[in-house]
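Given as structure tokens, the chain that follows is alone and in the form predicted alone.
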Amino acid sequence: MPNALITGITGQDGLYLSELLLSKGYDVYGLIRGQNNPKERMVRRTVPGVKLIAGDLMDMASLIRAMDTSSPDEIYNLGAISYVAYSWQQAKLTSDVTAMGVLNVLESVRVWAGADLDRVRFYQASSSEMFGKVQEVPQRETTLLWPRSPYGVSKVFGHYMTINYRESYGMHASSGILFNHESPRRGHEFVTRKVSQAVARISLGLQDEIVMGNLDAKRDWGYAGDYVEAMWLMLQQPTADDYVIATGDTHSVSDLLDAAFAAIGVDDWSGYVRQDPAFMRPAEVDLLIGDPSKARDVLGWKPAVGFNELIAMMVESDLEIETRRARRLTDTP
């Protein structure tokens, strides 16, 4: 039975992908940040075969104790401050966990494996938000990357030091560049979840709109529990090696709202959504598509879920939600 440890294990990823490998029959371990972490509980009542470990990206020391407890045959990374728009606020802090973090990671397998690093199998988190102001279309492993954000300076770190202590160490690791990944398990902080939440409160006449900023910038949308099977079969593979994950489909913000209100039986969504200068990015990411061919030709791998099934997905999750919401309030005394 394989090991696996991931950072990370809060976010949407992290669950779905505990899912896939506790079905596969793996030992799953979950790196988590904080003494009383607030996601703690729900990662135990969501995933409850998994096992919490306590540790920090930022803690060499943790990861090593982490690797001890967990003897992982598989790592992977996915821990990172992942807001883009944060990113501008807090480029520092980002830097340090989504930069430097992949360091930490990847330099606390070397020590802990050490003669045996062949048997450790590493997986990284790259992003499409590195190709940024994007210098060909469709975006391939091989286009020149260009980032836009202080988010995607970082990822640019990590993904080049995957590569570096590939070529270096001769690690097995891989780097998956994945395009925009949702479902209904995102968080509210992102434009996908942020809309399929307000249109699920409009509906129940919670809300009255939404307001949204650049409604041109168009990406690659795919669902999240898709992508994280392409994860592990990179981490199968005899030969490590960095794949574009992504739909091959892009569509503009607009899309998403034309999908979600009609979700709610709404054609015209004009009068409900307002655009305010304030959510406008300093430096936009127009146009982000990618090319999953290789992904397709070496994995096997392609996306089960198309754009207006996974939004449909996410506005008929969160209607639920926030009718169990609703209902609380009304039976609260």
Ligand code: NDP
The other form holds:
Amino acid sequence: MPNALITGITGQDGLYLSELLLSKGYDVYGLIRGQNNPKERMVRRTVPGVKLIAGDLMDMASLIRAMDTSSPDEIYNLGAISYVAYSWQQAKLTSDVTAMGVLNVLESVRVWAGADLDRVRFYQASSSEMFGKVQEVPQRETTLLWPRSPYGVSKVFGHYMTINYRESYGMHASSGILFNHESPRRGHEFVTRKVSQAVARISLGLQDEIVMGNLDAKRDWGYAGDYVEAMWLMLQQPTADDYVIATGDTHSVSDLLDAAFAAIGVDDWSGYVRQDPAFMRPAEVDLLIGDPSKARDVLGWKPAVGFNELIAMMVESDLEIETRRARRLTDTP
Ligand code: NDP
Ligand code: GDR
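Output block for the form predicted in complex with the named molecule, input the form predicted alone:
Next comes the full complex, this chain leading.
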């Protein structure tokens, strides 16, 4: 069975993709950064079959060592500084990791594989944030890119560098332009998880309100478990290409609040939600909605989980987590 190397193994998508590849019989290697990474235990517990390799996207020597150790047939480059709001605060670091990191991985593959480059397949985690100030609705593979944040600009660099390695070296390098995808494993800094956790805590009497930013922004939200299937499918194609992965539906942040509060039986959430300019962004992406027809026609991919089901799943999971946490606190002598 093939070997796969995943960067970003500690993230939401790294975990789902590892589970998918392990279930298909792959030998899965995950790049983990930092000395004593606090998420290492969680990864070992959640996906015990994954073999961890120390490395950093900013350190090309560590990437070449990771190639040597894992001898990958497939490389999934999911590692990034991925929080858009944070990318204004650390624009240089975001560029080093999220933009230059892609080049470091591509170049490591090229140097390591040498004459056997055509044996390796590469996936780049591109993003709907590249569409930014959208020039077409819905957005498709050919839509002009107009990023609105240092994160978006970095993803555009990675996207075009992936295409360039495909065109320059004939590398099997594909770029998945994924729209927002969420799950109970989503980081707490992202809006869906922030809301699902807060709503669960409000329901349990542990919190009084949620402080939010822009409620009018619209996103095409899907389920991460569905989206990692699309990543794998891209690398199984005879030729590499770029694909939009999306549901084709869009919802506002207000709709998200509706769905999350509905899951705990609350119709009118206005008394629980406060807005604070601190959560507004210097430049907002107002509307994202993807056209996934190429992925449907070529890959045979379509999402299984819809918006309301996704948000209900996240609230339910956070209700369990917060209940367990509250119990542990009252049990403490
Ligand atoms: P997460 O933020 O959950 O995970 C990011 C991962 O990148 C973490 O494992 C993190 O490791 C790792 N990382 C950060 N800096 C470095 C570094 N210097 N060297 C090596 N690894 C590093 O992201 P998701 O799982 O949600 O997303 C996966 C990828 O897909 C990202 O590239 C993201 O930008 C992209 N994407 C995500 C979408 C989404 O909606 N989720 C949509 C479109 C694209 P650590 O834990 O050590 O910080
Ligand atoms: P996004 O996700 O920026 O789309 O990037 P995020 O969940 O952070 O924001 C979505 C929208 O919600 C608005 N918003 C808030 N966002 C956060 N985080 N916190 C708030 O309190 C809040 N209030 C309103 C935001 O302004 C925004 O419009 C995600 C990341 O996973 C990227 O890595 C990925 O590439 C894109 O999705 C596709």
